[in-house]
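Encoded as structure tokens, the following chain is the form predicted on its own, with no partner shown.
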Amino acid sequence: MKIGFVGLGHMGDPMCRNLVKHGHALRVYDQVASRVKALAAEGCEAAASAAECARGVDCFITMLPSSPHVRAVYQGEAGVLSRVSPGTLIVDCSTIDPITAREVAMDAQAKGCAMLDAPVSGGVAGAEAATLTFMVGGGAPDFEAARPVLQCMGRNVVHCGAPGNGQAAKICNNLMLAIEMIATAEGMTLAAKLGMDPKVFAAIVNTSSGRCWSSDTYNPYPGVLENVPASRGYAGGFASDLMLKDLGLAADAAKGVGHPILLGALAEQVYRRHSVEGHGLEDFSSVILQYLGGS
């Protein structure tokens, strides 16, 4: 397929490379010219703008930082929807609020294009290994049309229902993940202060009822696991500021439907403090520094 791809950051770049590996022809764009140049050296066609990137393609994909970025790329006189051909399949892999996803999808439909919201889980490592999970909102026929493309970049491609439901799944998942990471950090540091060896305690937890992904796969305590951010000074991974953004999306969504998220609200404040103290660019597992006293 001829695919346009906008947003070539930590996630978008390896996603593009996996599409190329599967034989798709890519046209790419990013505001950072060096990112476009790097993929052009791999055989991708460089575009001068997002709107140009969407011209004449079979499928158009975006991976953008936030809701305002999505609106800026798609809507307006110079937006993608002003240039894209009717019948183009549009897939937005950004993590944004469900309302924005639904409104932009309605605008796309008015232009004769099907649009799916397909945020991902799995981080940079999952993007590089093509093992991402895609949570997809949109019409069932459109989901089936996009599935072969998404399977080039991910292992699990799940239809979540109507437009916006992919975003609902993503922000609720990350709400739970943030709470679990803070709980793991609290438990690990308390056990250490009570005299437990962190590795021994982690092994106990991971065969007991306290087990979760944050404890057995992404443990935040330094030295417990290899090849996780905690083993490299919390560099790389999923930035704490991005987790804070997702917690804000969850809070806004909950407010919109009148649903309480008591622990979610507390988790948002924990990550806000963590960001203010200068850890926003570090992996979200660095929240354990709130308990270890690191800076």
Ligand code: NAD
Given for the second form:
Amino acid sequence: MKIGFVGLGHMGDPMCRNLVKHGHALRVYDQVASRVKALAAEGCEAAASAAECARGVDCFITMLPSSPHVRAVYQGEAGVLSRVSPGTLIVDCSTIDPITAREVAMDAQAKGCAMLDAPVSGGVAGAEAATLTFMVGGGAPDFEAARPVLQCMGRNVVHCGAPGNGQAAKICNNLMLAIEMIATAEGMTLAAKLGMDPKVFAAIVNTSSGRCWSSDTYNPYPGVLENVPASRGYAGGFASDLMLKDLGLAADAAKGVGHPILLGALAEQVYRRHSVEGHGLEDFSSVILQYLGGS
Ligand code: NAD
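Now show me the form predicted together with nicotinamide-adenine-dinucleotide (NAD), since the one above was the form predicted on its own.
Below is the entire complex, every chain and molecule, led by the chain shown above.
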């Protein structure tokens, strides 16, 4: 397939490399020129704008930071939807709010293009290993058309229903993850203060009822697990500011349907304070520094 791809950051770059590995012909664009250059060196065609990137491709994919970036790329006079060829299958993998996802999908439909929202979980490691989970909202035939492309980048590709439902699944998952991560940080640091060896305590939790992904796979306490951000100064991984963004999306979505998210609201405040204190670019497991202190 001829595929256009815009947004070549932490996630987009390795996703492109996996599409190339599967023999797809890629045309790529990012507002940071060095990111386009890096993929051009791997055989991708470089585009000079997002709209040019989308022209004449079979499938067009975006992996952008948030809703305003998605609107900027698709809508407006110079946006992708002003130039895209009818019949192009469009897939937005960014994590954004379900309302924006639905609106942009309707605009795409008006231009004769099917559009899916397909946010992912699995992080940078999952993007590199092509083991991402895709949560996909949109029409069933369009989902089936996109499935083989998404399977080049992920292991689980799940149809969540109507447009926007992929985003709904993603933000609810991350709401739970944020609360879980803070709970793990709180329990780990209290256990250490009470005299427990953090590694021994983690081993107990991980065979007990307190176990969760944050405790057994991504433990925030330094030195408990190897190859996690906690063991390399919280560098890389999933930025605290992106988690803060997702908690804001969950809060907006909950407000929209009149649903209380009590711990979610508290988690948003914890991550906001963490960001204000200068940890926004560090991995989200660094929230444990709210208990350990230090910078
Ligand atoms: P990133 O900031 O590393 O990459 C985003 C890229 O988009 C950047 O290269 C940026 O230059 C580019 N961009 C922004 N606006 C643009 C525009 N108008 N035109 C062209 N390029 C533009 O972010 P990321 O970590 O790759 O995350 C991307 C999305 O995936 C986010 O929505 C995030 O929430 C989601 N996500 C990230 C992770 C993770 O672990 N990093 C995990 C799951 C989901």
